[in-house]
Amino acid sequence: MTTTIAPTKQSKSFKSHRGSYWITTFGCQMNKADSERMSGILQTMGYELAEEELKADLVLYNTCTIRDNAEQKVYSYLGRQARRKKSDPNLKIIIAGCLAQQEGETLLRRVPEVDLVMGPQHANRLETLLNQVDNGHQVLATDEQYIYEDIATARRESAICGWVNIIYGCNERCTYCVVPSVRGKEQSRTPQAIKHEIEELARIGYKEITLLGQNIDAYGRDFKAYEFNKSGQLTLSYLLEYIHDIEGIERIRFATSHPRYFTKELIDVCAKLPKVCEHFHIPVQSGSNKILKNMGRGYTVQTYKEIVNYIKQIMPDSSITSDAIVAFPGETRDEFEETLSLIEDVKFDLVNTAAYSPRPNTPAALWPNQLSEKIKIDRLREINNLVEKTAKKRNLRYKDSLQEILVESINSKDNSQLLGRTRTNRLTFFPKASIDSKSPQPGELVNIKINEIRPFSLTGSLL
């Protein structure tokens, strides 16, 4: 997934104008949150957002390395900027994020036009690193770094829904995943810092926050005995209770969960806190116990089903979404069909799918039992067809129902419509109010009667 920060109304910089900038973001929600922080730093430094990428004085690519195609797309973009720099030597090119961390000096050798290569742990240090570039240095910042609390105000894409990092890094060792080596060890933020950030968002009108972490259920385990709960353990459950009553915030979400650490206690807390939305994203990755073991996931299919069944028992209206990898090394046809069976059995609202892609410095990339590209393409097509059918069946439950929607914005593809999401995170479109009545504004909660069902979105009418 690729996201580009586009022009929106922002407060003016406090420093003199230093030129224009453009940020393109590849990958996950954590990268999007990092880009928002780096955008805020650039504006504080005096940069203004460019109208288009090819006219920017500074171009920053915040990169992903979870799959090979994401890497190749970055290099394609880089080639375009490298050619620009031959005619405009003052152009600054920055590579941030996971690919930057993984490739490091190799990236500088491959694309010598790049001015700064910086890993995810250095996002808050962008101003310091850019000052070194301005002094004539080509900078490499990929050393392990403690992430200090933000001192810059993020330039957020939405004025209604905000990302809030609560834990950085990951200590897991899944055999296919490069994230721990590029994002570093787990580092939780303190509850006080998190609460302060959310209170600031509420003060300026945000209505929904999503707590973020690569492995969010691990929140707090890197702290020693903590005074905030009776067991001395700081947990996600505790944090949800700690921030729940912040005035102005209407909805709370969190992602991404790991089944190994997803507890009944957490489900119970979510059920009793009215602001926590009935949506859980819990990656399963495979429906085969053998493949899960080879992946190093640390749970079984039965354990996963127990989590899902408890959610359905306690919060029956919840939506459950997941991730799945097909054609993992050695995956047989029968093991692949176990994944298909799990999707049909659980009845996921949505599954993000991917064919296995060997990543550098991961054990699975070196195994001899890699599957062919043809098998990967065929299995990905088959699972996607099933996911679409399952999602549409799940959406049938919304037909003719009344749903509470948080209005987010105008539909960019149809200016006569507004868009927002259900509490269960289903994207919903609906017409603006008629000319003789007031149209809902972004940030308002409205009741929508759902009258059209699609696999991945809904359409309704305003009541």
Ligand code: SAH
Given for the second form:
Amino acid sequence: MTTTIAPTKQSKSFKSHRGSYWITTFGCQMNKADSERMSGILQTMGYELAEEELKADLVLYNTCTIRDNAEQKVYSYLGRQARRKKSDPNLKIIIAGCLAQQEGETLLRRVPEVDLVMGPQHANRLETLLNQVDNGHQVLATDEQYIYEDIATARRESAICGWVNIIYGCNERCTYCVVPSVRGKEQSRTPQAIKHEIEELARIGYKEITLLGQNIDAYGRDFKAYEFNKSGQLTLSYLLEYIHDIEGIERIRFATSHPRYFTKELIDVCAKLPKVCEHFHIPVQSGSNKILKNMGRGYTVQTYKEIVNYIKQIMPDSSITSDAIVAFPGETRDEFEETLSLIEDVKFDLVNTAAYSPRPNTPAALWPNQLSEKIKIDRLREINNLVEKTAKKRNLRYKDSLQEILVESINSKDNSQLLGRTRTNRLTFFPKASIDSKSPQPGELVNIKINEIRPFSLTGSLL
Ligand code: SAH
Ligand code: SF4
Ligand code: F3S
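Coords for the form predicted in complex with S-adenosyl-L-homocysteine (SAH), given the form predicted alone:
Expanding to the full complex; the earlier chain stays at the top.
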């Protein structure tokens, strides 16, 4: 079965027409960035984007395994494609990403219809791996890889905001977390390669970049003697200065920060550099020192608060978001309440919450003091109620204020509106001008007067 999609103008420069492809991405920004690169590779190979998942000739699931429910979702999607393959033997099924790395051969055994299982470190090698599939092999690519610089141009979702990986992998050993075992050792990209990628993005009209890493504060520590700053160490602070002045880029963000390595120097640099936005995502995970210790996080609630207080002191308008895990093994009611109090104390703009989920190859999964499903559900509900209330209260500071918004697109749920974000990363909606030609275009910075506040977004009008 082939889907007939009219060849696009672009496709003339492609090698050949191979059929259509579909990518579904689960998980975090890291996976989204990998999917964009793999999408770029497929397009240069001659594949075209399919109109629907169930009609594509090649289906790629870029998977996540951070919690059990993320994993189960992938299996249910996969079942559908495996059934489709019975009537369409030419269908190619690829499982990429973190679950692929974790399960490896088991996945091939469990779903023999799959053609290629590839870990996240192999994303740039998609073409080579697919050629092996085309030669009739079922391919497993989960061995540790040095990640070479991209040869393919990513096909990005947004034409305004781009993700730029600066460090792959994670060398931390948080006792609950599967990431180090699926994403491998830390590997920083050179400042030159990063700058080059951002310059290219700026050249084609991108206005905002988000630097990505699972533990972004670790950037550069795998480069031994880098003669870049006084200490001879390459750091995120150095990198921010190094890329700051690229013409055309208006905003710079970065994620995810680890409280253990978040330095005063970094905060000072952020405050000094005008393009670096006042939004900091610093996962705290718990408000209890005992739980933090058992998680292996390497900081205390007090040191966390010192970081946040320093940010608030020198950038009073900044927004601070976080992640928290409830019902970690052995968490008492009191310890859970310490997390609730921390949320009230810090007044986070947003907290992503999750109930602890035991993961393969992680120490905490083997501990005997696991909590019941009921406690997990109850604590999650309780913390979510608080987060919603706190976020809404925190949002009140925007009421009637004037915010600089970078216009990203039309609101797909309401064509009469445009959407963008504040510097603090709040999603903001506002009506288009009544005459289309007078409306701001994606990529423009506009001033919006905020008149409506919801817990997770704002609405305003053009000044
Ligand atoms: N590198 C980041 C977070 C990576 S994972 C950091 O160090 O904070 C994203 C979030 O998923 C984590 O912050 C954590 O809150 C959550 N998470 C990770 N493992 C989990 C698990 N086993 N159960 C529940 N939540 C988990
Ligand atoms: Fe996981 Fe900890 Fe690494 Fe974050 S820092 S990715 S939570 S091991
Ligand atoms: Fe999931 Fe892998 Fe990201 S496990 S959260 S996709 S690093």
